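Here we start with a single chain on its own, the form predicted on its own, put down as structure tokens.
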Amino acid sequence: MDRFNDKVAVITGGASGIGLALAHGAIQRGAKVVIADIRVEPLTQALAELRDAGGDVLAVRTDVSKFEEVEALAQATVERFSKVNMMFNNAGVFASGLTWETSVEEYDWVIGVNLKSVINGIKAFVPRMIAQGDDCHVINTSSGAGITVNPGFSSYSMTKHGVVALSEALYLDLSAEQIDTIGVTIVMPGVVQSKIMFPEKTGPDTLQTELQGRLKNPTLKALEQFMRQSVDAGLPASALSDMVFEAIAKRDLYVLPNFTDEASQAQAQAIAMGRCSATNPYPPLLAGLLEAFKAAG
């Protein structure tokens, strides 16, 4: 898909951060969108800020843990633009937490909104897209944390590195079936200018005392400090959005933009070797992001 005039675009987490920049990128190149969010206030703000923009848009209040809600979202699309081409699943949450002080509700929380989320929009568009029959593209967005983990990040990576798997089998299982019509791409920001690093702000209230108090645990403490001052000094989520465009049009598979510089591609090389070769790679690389949390701090 090289030519994006007309087509359908939805997108889950469309309200703010990344979604919305890929709205206002759909919206550029001539596509007509769908933005979805659990917030409706946001949701809200963020359908006349597009319509403003020019565009021809539909907002849905979706909360994308829940596969009758998606589906219905995939039928309002449908319902007003008779057809889907693009499918952006890519709602997301960040929590920090140890593995075994995080709650199970908040990691179904965390599972729901990050993976499941996936699961649900591939259920719900891609049958659709196969009997649509014309040029469809399904972009999910995974992380860095997609192929790195780091102290702190069980529940995100472990989601994360759910949804690089699930979209390579997409990718293979079309490929199999001989469905040339549709495109996959896998996004995996890292550090990227976005809302995501507040969890308060879209936790459920049963979970708000415990989002609110993982960071007196230190480490935790330091982590998100050392993230959120990388987040802010980020890749502006529109750059992040034309890079995305262009991987439509290429049928790349892979979005991986904050793996440029040595330290990065090092430490994900670092994990991959060491899986594949059942090496621990672990103890240096902790140590080195344990003295970037000091400088941070």
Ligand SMILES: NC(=O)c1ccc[n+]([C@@H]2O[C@H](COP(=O)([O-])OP(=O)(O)OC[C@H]3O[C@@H](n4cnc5c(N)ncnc54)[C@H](O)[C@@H]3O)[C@@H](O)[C@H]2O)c1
The other form holds:
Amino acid sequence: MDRFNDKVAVITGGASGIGLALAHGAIQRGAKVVIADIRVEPLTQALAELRDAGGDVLAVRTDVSKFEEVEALAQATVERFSKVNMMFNNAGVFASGLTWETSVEEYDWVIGVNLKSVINGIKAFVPRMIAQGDDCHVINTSSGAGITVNPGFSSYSMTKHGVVALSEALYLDLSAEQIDTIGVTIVMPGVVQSKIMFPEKTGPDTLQTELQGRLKNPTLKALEQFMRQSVDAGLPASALSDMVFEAIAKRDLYVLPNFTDEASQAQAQAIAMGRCSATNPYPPLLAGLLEAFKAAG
Ligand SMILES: NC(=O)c1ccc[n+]([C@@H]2O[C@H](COP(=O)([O-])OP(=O)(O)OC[C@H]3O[C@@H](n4cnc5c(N)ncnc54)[C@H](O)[C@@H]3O)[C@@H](O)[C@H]2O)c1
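Structure of the form predicted together with the named molecule (previous: the form predicted on its own):
After this comes the whole thing, all chains and molecules, with the earlier chain placed first.
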């Protein structure tokens, strides 16, 4: 897609952080925007902010983990704007936890918001894009955690790896079926300024005690302190948004903005090499990671 003017973009998790920045980026480029989010008040505020910025914007309260709600989002989009050109499957949550202590309910929640949501987005929007036959693009927000794994990241890394594989599968299936009107881009940020480190804001009531209790573990507390400091000092969401629109225009499959430093690249490469050569890469990586967590504590 080389021109965004008059295109229609749907952005999940559009009330905050990266999603809100993508919505601003879309209207600045002349696109019409639908923002979807589970939280009503931030969604209403974001709608007002985007309209003040001159956007033609619709807001639809949506729980992306539920297919019927994502299907209703697609219907609302087409009813209002008659078409859809860009689907940003962006909503997501991060909550640290030990692999064996995280409850089945918390795993279900994170899998629903981070991974099943992308399946829902593809199933609700791609058939409509195929039927339209014009220039379209699916943009899925994974993470650097889609190619690396850190201690405490079990539900997050697992789901973000899933988003990378699912998006690559979408790209390959479209190519094999010779559907060249739809591009695919996978966004894999390291750290970007946002509210991602506050999972309590959208966690179900039944998980609030577990979410608040996670920081009693010293390793998880140190990890989250490290992550909060990194996110606060991270890439501005507007800068990431610019990179994403550039990637869509160029039809790049990957956006990997924070992996330009040597340490991140070495970690990602060691893990990838370990997987294809059956060599455990983690013992040399772990000491450095734990040291970084403790230094932040
Ligand atoms: N910020 C970072 O450093 C970073 C790094 C890598 C990947 N990401 C990914 O970026 C995406 C956007 O996150 P962010 O950093 O802007 O965080 P954020 O918390 O600021 O925004 C996420 C939005 O998703 C919404 N949301 C949560 N559950 C939902 C649900 N079930 N249905 C609909 N909306 C829901 C939230 O209400 C929130 O507005 C996520 O997928 C996240 O995993 C963020």
